[in-house]
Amino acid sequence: MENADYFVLDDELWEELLALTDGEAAPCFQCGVCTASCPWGLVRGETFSVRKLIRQVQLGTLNEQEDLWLCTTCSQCEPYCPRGVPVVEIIQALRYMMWKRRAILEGLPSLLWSVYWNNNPWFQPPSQRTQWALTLDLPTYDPDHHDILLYIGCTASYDRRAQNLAHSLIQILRAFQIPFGVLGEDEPCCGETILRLGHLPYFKEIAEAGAKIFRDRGVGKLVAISPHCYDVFLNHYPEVNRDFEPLHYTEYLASVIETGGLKFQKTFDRKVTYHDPCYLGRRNQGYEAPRKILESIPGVTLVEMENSGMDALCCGGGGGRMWMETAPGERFSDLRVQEAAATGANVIATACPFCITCLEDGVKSMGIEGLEVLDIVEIAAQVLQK
């Protein structure tokens, strides 16, 4: 018959599927919860459905989705799955699934090459790596000397941002004597842009690379800028060695808090909101620690969004998201913003520079007066001891 529509079934997806989870996605039966707890339901007419996605597999008729590239990797959704699936690990292995069959996003192979000649998916220079830091004069990490390994990452180091972050956690370390110490140009790209893209094998290429670079440099305590180099460090890498204890920087600065070694003497006059990371909070229940610095900082009003915690709106920047185009109307930091402007706080704090960016954004496209985005790192750097 001329012209006729037809499906191509290949019986094999599933068990492909099956294998790449180790059988995680077989206790999926469609019940629609991911669905209905998913973002993307609150900003388009049409959410995005795991459902399908898996039944689609299932059926042997998974051919190219543009949904399947939608997927901020936030987690909202895993929490509620009556059966505990692994959603995201999903998503992954389904992009890898279309990585294998060439059926992926125009641009995503462009981001690959970056990290392999560049290592760092920026499509920056590896030589500018370390410009920012040219009069900071950091010491290169010792183990026999430094507490810590201060590990900037990529977006810290070429994103001119979230480099305000790196220079304002590097002041509060100098100036409470905490020895620490970077790997400068030797740093390795931590692969979470990779691993989220769903390129497995490549991820797993770099994991073992960087661990070996750590391996090698006697790494013990690392301390992350980015929720998202932490969350891969401490679940996704091998092992680095029995003393390598990966940490994201507000957990650090808490802990050191908790001590009585970090005290704010001067006041931050401000009602504060607070925007949980989906990577520092969801996908690692780092609930506490952050508001933990709020509240030691005196002045700060602490008043949460009426989604906060758990249940949290995602930026819209993880699962490479930050390297994709989202149309105007259908970003969630649009109404991260609007719920932090509602509690009346004129400053929205966060802790991860992919959220720094798409808030930042969100507060100019609503047209948002007095309310500016700032890092807990940032603020405690302004009300450092005189």
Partner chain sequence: MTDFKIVVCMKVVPKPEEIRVDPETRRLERSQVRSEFNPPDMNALEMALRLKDLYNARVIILSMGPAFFEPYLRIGLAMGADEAFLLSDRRFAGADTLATTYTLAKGIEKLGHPDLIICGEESSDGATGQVPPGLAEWLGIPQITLVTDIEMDLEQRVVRGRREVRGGHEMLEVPTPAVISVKTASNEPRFMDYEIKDKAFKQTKIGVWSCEDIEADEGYIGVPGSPTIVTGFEQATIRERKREFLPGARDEVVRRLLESIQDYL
Contents of the next structure:
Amino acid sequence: MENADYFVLDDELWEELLALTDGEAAPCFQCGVCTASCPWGLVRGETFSVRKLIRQVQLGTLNEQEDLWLCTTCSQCEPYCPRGVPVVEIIQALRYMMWKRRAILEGLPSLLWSVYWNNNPWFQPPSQRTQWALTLDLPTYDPDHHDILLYIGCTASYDRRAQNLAHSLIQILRAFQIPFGVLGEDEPCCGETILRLGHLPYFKEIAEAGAKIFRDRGVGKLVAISPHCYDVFLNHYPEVNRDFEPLHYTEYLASVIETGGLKFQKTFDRKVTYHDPCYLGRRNQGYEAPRKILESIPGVTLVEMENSGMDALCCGGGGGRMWMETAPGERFSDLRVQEAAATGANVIATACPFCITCLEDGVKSMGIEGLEVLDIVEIAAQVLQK
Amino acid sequence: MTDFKIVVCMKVVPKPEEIRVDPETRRLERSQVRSEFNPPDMNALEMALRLKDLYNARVIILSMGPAFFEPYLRIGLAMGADEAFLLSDRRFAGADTLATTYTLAKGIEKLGHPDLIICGEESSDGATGQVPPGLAEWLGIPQITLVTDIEMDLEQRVVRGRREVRGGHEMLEVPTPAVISVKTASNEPRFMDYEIKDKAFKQTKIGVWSCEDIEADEGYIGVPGSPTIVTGFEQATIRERKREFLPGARDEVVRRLLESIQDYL
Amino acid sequence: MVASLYGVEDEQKAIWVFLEQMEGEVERVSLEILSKGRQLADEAGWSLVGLLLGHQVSDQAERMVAYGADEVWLAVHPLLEYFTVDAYAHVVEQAMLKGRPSVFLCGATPNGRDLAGRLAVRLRTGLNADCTDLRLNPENGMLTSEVTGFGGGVLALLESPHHRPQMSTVRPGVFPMGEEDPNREGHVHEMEFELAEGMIHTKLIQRVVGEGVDLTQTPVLVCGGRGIEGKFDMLQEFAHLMNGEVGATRPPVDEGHIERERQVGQTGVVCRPKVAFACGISGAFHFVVGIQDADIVVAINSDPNAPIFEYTDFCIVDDALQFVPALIEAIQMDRATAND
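Got the form predicted alone; could you also share the form predicted together with its partner chain?
Following is the full complex, with the preceding chain placed first.
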């Protein structure tokens, strides 16, 4: 460590960070590998530096707060850290320190209020959470009759584009007679956005309340449409009950395919490249299941992008960035769709509603012709035998 | 300057999209409805809390309504208000603007002499916007309504407010004490402070005052104090978009469109 | 029970309309109310009185007769040149106690609401705010006001049977403006009243008209997306005709066709106009959130399957680049004819 003792100005800031991260920030020795691997380097050069942020806290001079909100929590850096520092956790803790100091970007308090009053981060009325499904007649989850609780999530409930993911998944479950239920208007927001934006105590409150709902309803297998919801249920919720098993839908469908319960009959004659969502892939090692589903679809030619799997480039929508503006020329999705185009694929498949939004934006703004963005579940629904 | 005191009037309202009118009885169905803080009142509280940050003012929330308002007032405390009082008495029920402003004014008098009374522009349920001037009249003090920004001169005991008017704004100055109403959405209400939330939700005592506590004249509150009577409710068409495709050649469509939107302009 | 300063037994069978003026010009909403007031007065056989306060406004008084007033009460004073609620409430109160009208109406404008809110308390009477319709029962002289609540989802009918005056503020734009008839006859009555500097506590420090954009407050919002290919001049012209502002989706902002402060949506401004136009916009959820509180949404897009139409009241399948100019031309023609 380079003469760290010389520079300690405000021990309190550093102590606060250590307390918030259970000391996990301590091993950082400022090597800078995190900064070198950060995708912001691809669009901004050196201006956003994870290393520097931590350094500033060590020095007690954390003031460049705008940078702190750039992080998409993609975890690209974490596997490279020689000391195993959980960078995303540190970013979240730093963000919470900003909440405490009320040095917050405009719009973020409103986002929290939206979750508080509306049970969703999209400023939509809670009473309209199930409006997308009015004609579907979805059964309310009952552990005695249903294999799974289908957790729709806020985005797939309200965003018309993402609603198609929910519709597709329901079509598949029904086609293969898999008994499932939903929570309808009682479905709680998972709180993922709140966690990523660093409001740790509010997230804790949401997670406890959500876990109680799942417990009271006797939820066992929970299948989530978005990897973001899935991630918090799996890694950040308190214990629900012994049977609670959160799954991303790709994992669930892949397991049903494995046991022969699901077969696709029609063909999808397209060249497909798969974009790994951060919270499915890097965060939870869900690399195989989505590829397995794609491979089981007749006609699909699967090609990989230059960076895939563990090195997949983030779409830019994580870490609360879906609610912040990213300047043109700085959007990861613009780079990502070019990578996809370079494979010669005509479909980018992915498995996350945020990725869909960002990648579709990228395809449009880069003016790429003949490249369609689809969620795996949409492709799967297209090849169902009638 | 801890003797600078601000009262913020706040109200809990049903979420507007959930209110229905019973087609038979023509009454409002509001039993199963979710409630929230009247959004404009959140802007009022935020303005008060900014003044607290600047001048170390004491911020007091005052509300009138049934007991279920209490947990909502705690949200205000968790945002940073110092105290909260609820005017709650069955006899207050059924109040129109005249009785409401009278009751609130009596509550404010009981609270001592605030320098500012800050209200939201209007409530999302009644949407009259008449509480702030009515309150100012009962209290016999000046008002500045629809303010987007405010500055205090504590020496001169005046307040200056930037007020939105058609096509621009004006800067008005009045002596304190004064009533201020805040233009909706002119600031962003802060989220609750979790360092104080537990205390706000579990410990802080909320003063609940009856008609006698505020020494109100029974003829001026609730139904007897309200000249206005509601003779009926009707459900307005719900905000479901029409999705009406205007047919015809371009010129016809232009005509149809201009006719269609005329009523809304 | 609370009693008003004068009651039903002392009322004059008259409808009074407060004529709001700004810089010597009577506001449109006041003319709209005069026109509605004329109709109600004729049905009930009552008289219609305009109340005009200001400094150099005498010329306007005759015009108000032409717009339907039987009588205009005129209060002229240098201290009334600009609206202050203290001065105006003081003078209007004196007029009302002299004239004791059964009905008093004014526009639900910022100043109208300030004035009415104070007067109602001072006279201890009821006040129905921001009314969207008015009925007067010729039998018993009862005014019924229709108001909206709960974000416009519920209509309520209100009456004030035992208190006078029956006061209502009227939402601008709900009643059509009547025709000016120069042959109408009426009487202008110049009021005597008390008013002194010491009664006014409000100081107008500054008044600025016509300044920077505030999309959150505009009544009409004209938004352009990719489909208008950067032709924001055209939208600007249209918005200007509609007394509105121009907004945009993200792509044209990114491409530098228009400034970032005009970006509408989740990461831009969330607006609540009366009418929102979406021109050449496909309808991404991110954008739609910014106009979901509009009373009415009009969309123009050449693709009949564009998602924007799901969020639209009036859908127009056409090229915005062709349709908007046609719309501009039609409005200009209508205005030219109206002015002939």
